[in-house]
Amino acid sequence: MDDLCFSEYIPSKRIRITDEFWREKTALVRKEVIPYQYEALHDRIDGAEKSYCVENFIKASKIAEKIRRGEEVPVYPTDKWCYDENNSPAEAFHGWVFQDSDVYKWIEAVGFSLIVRPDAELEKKAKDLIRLICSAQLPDGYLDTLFIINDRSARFSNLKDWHELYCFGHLAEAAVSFYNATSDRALLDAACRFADLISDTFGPDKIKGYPGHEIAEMALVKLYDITKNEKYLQTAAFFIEERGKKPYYYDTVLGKETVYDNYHYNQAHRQPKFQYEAVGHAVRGVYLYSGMADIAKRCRDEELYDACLRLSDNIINKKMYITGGIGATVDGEAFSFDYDLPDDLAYSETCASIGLIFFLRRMLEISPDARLADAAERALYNTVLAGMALDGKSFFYVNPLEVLPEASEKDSRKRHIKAVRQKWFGCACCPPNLARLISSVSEYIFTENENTLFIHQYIGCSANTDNAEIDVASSYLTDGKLEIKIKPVRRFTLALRIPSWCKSYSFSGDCEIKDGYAYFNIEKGCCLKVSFELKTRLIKCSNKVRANTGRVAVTRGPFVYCLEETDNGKELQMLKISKTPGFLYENGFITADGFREKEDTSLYSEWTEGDYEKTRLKFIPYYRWANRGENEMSVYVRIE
């Protein structure tokens, strides 16, 4: 790995977002999403599914206090994925087995938000929750409300299904974020105590288990980065190395003979360093791959890095929607086979695209490759933003590319497809995940090493880097232009990504092009002017994608566009776009020449040319769909 260009991301504290588009989004999260989710975690949103999250920590705190006093505490079953008033006593744990993670993600989002804009009232709310969380921690560091409330003796007994290490991962990430924002160590110390317990419990000469739902791997690396405690890095590396070894750990614990069913689901079918195809639960997959990239970088593990390259190539080239969505099938919320990307059955979970961005940034830290940054951009501006309503008060878990509301209601195969965003979810992983990513979006702009500063995402900002003070004035989303003012601290190289959607570009200085980046030698203060040709384009799928043969999508820059019934009438499948569409871009929307096929009510008839009338089609950015009530939507349209 000696020939790779290792770099570090620049933390939020050293970046100030000035970009109008992203200032609006981060402000929306700060003003609407974070307060709304706080109420949801306390079960105070009318008409929304209950979270039980804060309620569980209150129960666990009381149990922990009784344990400290030496009192007997009750035992309840720990045998289900989800517990509610109908299947569990009122005093027992309620919610999904991973319910704790929702409050941790909320705290993580708060941490990033406080870095952007201090808020004493919000900080106090978070600290109050942190005190509650810490009061539930057991003396040996264990912290998971399901097992604290229901059965302390059952902890770590079913790593495959019960999500303790997953919840720990979100605890650690929240702790690091909040500590970075406030210097308050309470949650960080709690996370380290739990990490100490995990590191003392699992390892080559200890329990040879590993998480069923990954994230602990990259979370342990985050703790290592901030504490420099080597055992955290060693435990993360152990989890990755041990995963998929035979006999399968899960089988030995559950008393079964080795079987192959379901191990693809959690990427435990073979050791990660030997994996070549993205399979199984998509969120689990990209969280694992993120941890793999972390370990590959810090341990200079070439074998693991090669696996990450294979997996990223497989996702980007064969398993990713044009919107940056991944996980094509509802069965297991999983990756499907290569080129299987159905539009109207798509799962494309919001969390999966967020996890993909985590993975791709870590890969960019190892070696710059514009294809990776392009994919992260595609996911960020389309599936991720579509996961949240424009007012920040409702959310998509699933992000289809084609919706017929009647089918979602009447076709059981499509009931996971929602035509309108939901106020909240019992399984509410996506809304707080959105909040933490958008609040930390500045950390995806740059990476740097002692010689080179890379700009991967073109978000207007001012940044204080090791190499220079940088001011990026960006109208990238509207006209493809950038003005980058540079005050160097020393001589260095500036590397700018050339977006794959751009066929023509210009720079005001001399550069060398390599792996999709333009490299400039910077010796003194300067202003670099950049122009990427921003045109509306018709994009087709590979003809191996059966769902979209003879159909195209409309894109402009990083944005994918879609048709909605509100603008184009019902029966979107009747529409065709002209091969010479005469695109007009205005105020963020695109119109084009097209045709509407006249309705034919005969179920079968002899083939003749269809009867069409000319029409003007209107396309809106995909992330804006379903903000005007329930209606049909389609990304792809037939072409003349």
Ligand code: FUB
Second form
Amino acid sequence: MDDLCFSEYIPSKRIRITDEFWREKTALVRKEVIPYQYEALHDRIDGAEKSYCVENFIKASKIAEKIRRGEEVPVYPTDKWCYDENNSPAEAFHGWVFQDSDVYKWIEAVGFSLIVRPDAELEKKAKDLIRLICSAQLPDGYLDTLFIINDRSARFSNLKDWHELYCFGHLAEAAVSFYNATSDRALLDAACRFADLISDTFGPDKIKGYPGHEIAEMALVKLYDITKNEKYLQTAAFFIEERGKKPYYYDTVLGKETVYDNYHYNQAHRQPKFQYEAVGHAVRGVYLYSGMADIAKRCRDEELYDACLRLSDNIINKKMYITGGIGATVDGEAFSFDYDLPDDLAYSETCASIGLIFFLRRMLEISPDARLADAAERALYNTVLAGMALDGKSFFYVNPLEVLPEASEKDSRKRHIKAVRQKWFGCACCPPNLARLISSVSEYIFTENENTLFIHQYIGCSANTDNAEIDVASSYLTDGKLEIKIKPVRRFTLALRIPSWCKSYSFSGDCEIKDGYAYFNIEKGCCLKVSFELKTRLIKCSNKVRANTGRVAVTRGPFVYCLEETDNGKELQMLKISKTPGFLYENGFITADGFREKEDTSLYSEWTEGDYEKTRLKFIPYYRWANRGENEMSVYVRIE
Ligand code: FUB
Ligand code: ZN
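Next up, the form predicted in complex with ligand FUB. The previous block was the form predicted on its own.
Following is the full complex, with the preceding chain placed first.
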């Protein structure tokens, strides 16, 4: 791996976002999403599904106290995915087995948000929750409310399903974020105590298990980066090395016969270093691949890096929607086979696109390749942003590319497709994941090493990097232009990604182009003017994507556009776009010449050329859909 160009991302502490678009989004998370989610975690939102999250920590804290005092504590079963008032006693754990992770993600988002803007009241709320969390930790470091409340003896007995290592991962990520923001060590110390217990429990001469839902791998690496405790890095590497070895750990522990297909679901069908296709549960997949990239980078593991390259290539070129959504099937919330990307059955979980962004940034830290940054941009500006309403008050878990509300209601195959965003979810992984990603979006802009500073994402900001003080003034999203003021600390190379959607660009300085980046030698202070031609384009899928033969999508810069019923009437399938659409871009919307086919109610009739009337089609950015009530939506449209 000696020829690779390793770099480090620049943490949000060193970046101030000035970009209008992103300032609005981060402010929305700060003002709406974080306070709203705080109420949701406390079950104080009328009409929203119950979280039970804080309630569980209160129960666990009382049990932990009794244990510390040597008192008897009750035992309840740990045999379900989800517990509620109907299937579990009031004193027992309630919610999904991974419920703890929601409060951890909330704290992580608060940490990032406090870096953007200090807020004493918010910090206090987070510290109160942290105090509660720490009070639930058992003396040996164990911390998972399901097993603390229900049955201490059952811990680590079903790693495949019961998510303890997943909750640990979110705890560790929250701890690192909050520590970075406030220097408060309470949660970090708790996470390290749990990480110590995990490292003492799992390993080559210990239990040879690994997480059923990955994330502990990348979380342990974050703990290693901050504490420099080698044990954490080794445990993360162990989890990755051990996964998929035969006989399968889950079989030996659960005493079951091997069911080969189930192992694909957890990406445990073979060792990660030998994996070549993204399979199984999509969020699990990209969290694993993120951990693999982390280990490949830190341990200079070439086999693992090659696997990451194969997996990213497979996702980007065969399994990713034009919106950056991944996980095409509801069946296992999973990746489907190559080129199987149905629009109206898509799963495309918000968390999966967030995880994809984690993975791709880590890959960019190993070697810059504009295709990876392009895919991250696609996911960020389309699926991720679509996951949240424009007012920050409701969310999508699933992000289809075509919606007919009647089908969501009447067709059980499409029950997962919601035509309107939900206030909250019983299984609420996506909203707090959005909050943590959006409030840390600055960490996806740059990476740097001792001689090169890369700009992967164009978000207006001021940054203090090791190579330079840099000011990026951006109107990238509206006219493709950037002005980059640079005050170098030393001689260095500035590398700018050339977005794949851009066919023509200009720079005010000389540069060399390599792997989709323009490299500039910077010796003294300067201001670089950049212009990426921003044109509205018609994009087709490979004709191997059966759902979209003869159809096109409209894009402009990083944004994918869609048709909504509100602008174009019902029965969007009857619309066609002209081959010469005469695009007009105004105020973020696009209009184009098209046709509406006259309705034909006879189920079968001899083919004739359809009867069309001219119309003007109106497209809005995909991320803005479903903000004007329930209606039909389609990204793809037939072409004349
Ligand atoms: O299992 C925890 C989270 O719940 C997953 O990441 C999501 O896909 C949802 O299943
Ligand atoms: Zn989710």
